[in-house]
Amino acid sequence: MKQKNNGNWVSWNENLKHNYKTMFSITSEEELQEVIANNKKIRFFGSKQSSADIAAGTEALINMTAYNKIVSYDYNKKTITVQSGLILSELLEAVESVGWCIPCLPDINTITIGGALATGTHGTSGKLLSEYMTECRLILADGSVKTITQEDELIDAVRVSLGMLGVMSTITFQCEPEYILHVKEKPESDNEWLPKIKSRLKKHDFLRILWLPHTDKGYVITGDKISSEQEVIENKGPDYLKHRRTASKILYKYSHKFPWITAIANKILAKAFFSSKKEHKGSLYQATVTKSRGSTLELAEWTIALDKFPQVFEEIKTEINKWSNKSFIHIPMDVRFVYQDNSWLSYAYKQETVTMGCVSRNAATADTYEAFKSIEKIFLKHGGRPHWGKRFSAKDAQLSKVYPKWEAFKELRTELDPTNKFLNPYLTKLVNAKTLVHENA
């Protein structure tokens, strides 16, 4: 176990910074247990890509990234067990190497498994990544290990828990046989793609829509399962499409000072980078997962029941197209679809769900990005739920109204962590926890 003293923790996009007294880099479950047992307050982190302030802010920290081994395969059950500091790309490559897949994959592959599960990371046309977890070993506040299986009533609370119930040590995932997707991409007007959502969800195995604010257009991506032998005439579009992020950076450079520039920039970007039809095939991982972010950015994401999405979408569109406000939004807004589940803090708890991402390409000026506030206001009005790993301002009072199991989760958290060991200042406010006397001592 390595140890660093008196340093500065900085998030991926440099928006979050915290001093720490001790940072532990662990490589075994025994080291993880020891560090947790011997520190009064502690948080833990992986790739530091969260926009929410959940990963640091305590005097002691655990760097999980060296706890990154593949533990075992069960070829009969099609399960794989890994350590929680493993990067998602390495998990997916290991799964594909034996002809399996995890049926719903997040947008990016550079996050750690533990962080992805804790924050409810998801893909589209499937369930949250955490729903494919069949077992985990959880290190509790006293350093003991609790094995949680699918039969354990705690699993629905643990699947998405922001690291407030304990630290995930090893995790077992249920996999399925690998399949190939035939992916088609094309632009459509808002009047065309919006009414087709439900019919497309029934028709296609994969659906994702990149909405282009201020343009009245979306970019629709569908995927259908095919045999690996089936030939597809690939069309990956013009070579210059790979320069979209560079062009975005240039066009949005001054949009924080002059927000109206965004509307013009979006029209240019939509015409240049979202007007081509594309077609290709590949495994779910090959065909749909972004292999890197390319540049830092700041994100918010909100979710809403599928039936409510059209109304919410029209309100958002009306609001951001008012030239009287400053809520101009960089493109694209990522629209994805998550099947309902029973996890307490899941966005899809008991409802079919649409998720909508909101991005600021200028991470350094994200605090003045008015769109985040406007989007949150509209989604909360309709019972929307925020993505735990992204930017939002809602706290305990608002969250208790949109998560039916919020109070039950808080009670369980207090039971498992009575001294608030796993709470930093941000999480303390989030759950409205009482500050204990010894925390100020």
Ligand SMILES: Cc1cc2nc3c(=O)[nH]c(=O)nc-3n(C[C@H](O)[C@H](O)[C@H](O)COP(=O)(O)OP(=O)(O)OC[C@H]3O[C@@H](n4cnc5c(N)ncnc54)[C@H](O)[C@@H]3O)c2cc1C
Given for the second form:
Amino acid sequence: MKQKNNGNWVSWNENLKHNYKTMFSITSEEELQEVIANNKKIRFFGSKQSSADIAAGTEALINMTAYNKIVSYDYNKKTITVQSGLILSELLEAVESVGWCIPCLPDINTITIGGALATGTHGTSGKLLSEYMTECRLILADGSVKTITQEDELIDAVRVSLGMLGVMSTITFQCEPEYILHVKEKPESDNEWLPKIKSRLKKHDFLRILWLPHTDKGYVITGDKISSEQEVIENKGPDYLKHRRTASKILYKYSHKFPWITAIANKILAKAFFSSKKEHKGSLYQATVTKSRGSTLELAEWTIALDKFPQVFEEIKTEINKWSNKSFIHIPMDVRFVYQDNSWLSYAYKQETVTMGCVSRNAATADTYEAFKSIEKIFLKHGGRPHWGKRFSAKDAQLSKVYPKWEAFKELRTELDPTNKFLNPYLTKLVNAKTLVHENA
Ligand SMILES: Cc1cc2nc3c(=O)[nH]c(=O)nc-3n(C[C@H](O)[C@H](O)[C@H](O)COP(=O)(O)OP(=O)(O)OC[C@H]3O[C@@H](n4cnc5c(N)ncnc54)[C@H](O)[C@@H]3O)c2cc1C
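If the one shown is the form predicted alone, what is the structure of the form predicted in complex with the named molecule?
Next comes the full complex, and the chain you just saw is listed first.
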């Protein structure tokens, strides 16, 4: 096993930095067990693409990314088992190569499987990625292995658990036969797309709305399953559309100093990049997941019950359009839909859910981006739940109000990790854990 000493851990957008004493790069389950058993405090990380400070901050760290093999396929059950440091793109390519798919995907393919599951990563018009997990081997704080299957009650606690109950070692996913989507994209005014959400969710297999703040418009993306032979006259829009992220970066360059610039920039960006209709076909992965991003950014995302979304949306719109407001928001706010589940820390725990992203194109000045604060305030007021991997400031007191199973999760965490081995300072505050005597030693 490789080991590095006395270094600096830096997240992908450089907003999080931590010194460490030892960083282990593991390649087998045995190594993972050994490192966990032999360290008093430890965190583990994948692609470091979370904005929340959940992946490092302890003296000992585990880099999971070399633990990245495909372990096995079960062709009868359509399942695939992988090591948790595997990058999502590699899992999806492996799954597609045998004619299968995972039917709900996030808009990023560079994250690790362990990181994705731990934070409740999701796509749209389906369930969280972790809901497609049928089995996992979890390394507990004492270094032992616990196999958790769909039959175990524990699975509802483990699916989304921020690496606070243990480290996921290998994971088995249930796949489905691959399908082809006919994707259509077009701009619509807010008055048009907002009332149509429920009917569109019934009608289409895929629905995503890129809301364009300060323009009164959204960009609606729908997808319908078609046979692979069906012809679609492809229209990918003008060639310059591929420069959207670069153009945004330039137009927003001084928006942290003069936030009102954002409103003007958004109108320009909406006209240039979100006014054409598009049409194409492909697998869910090929047709809907962004494969490369030119620059970093900072992200928050909040979620709310489907029925409450229209009210929350109107409140956000009113707030950000006030002249007294400093919460100008960069394009786009990604509106997606997640079906209810039973996972304790899932955004969609027992409710059909809408998720709404909030992006700052300028990661370095994210601390002064007022929108993150305003959005959080409005969502929390309505019982919204934050994305675990993104930026938010809510802690134990607020989270216990919006997650019915929050206290049960905390109890289980204390039982499985009685010495707080897996807690860094951020997570300690998040769950309001008591600092133990040995932690100050
Ligand atoms: C550009 C961009 C686009 C994004 N798009 C989406 C999206 O479409 N949908 C969405 O829901 N999210 C999205 N995210 C959020 C992203 O999916 C999460 O932040 C995810 O956790 C990142 O994975 P990672 O490999 O970088 O994990 P890291 O950030 O390295 O780690 C995240 C957490 O997982 C824990 N962890 C890592 N490996 C394991 C393991 N094996 N077992 C247990 N815990 C583990 C870490 O300790 C940490 O707590 C996006 C983020 C970015 C930057």
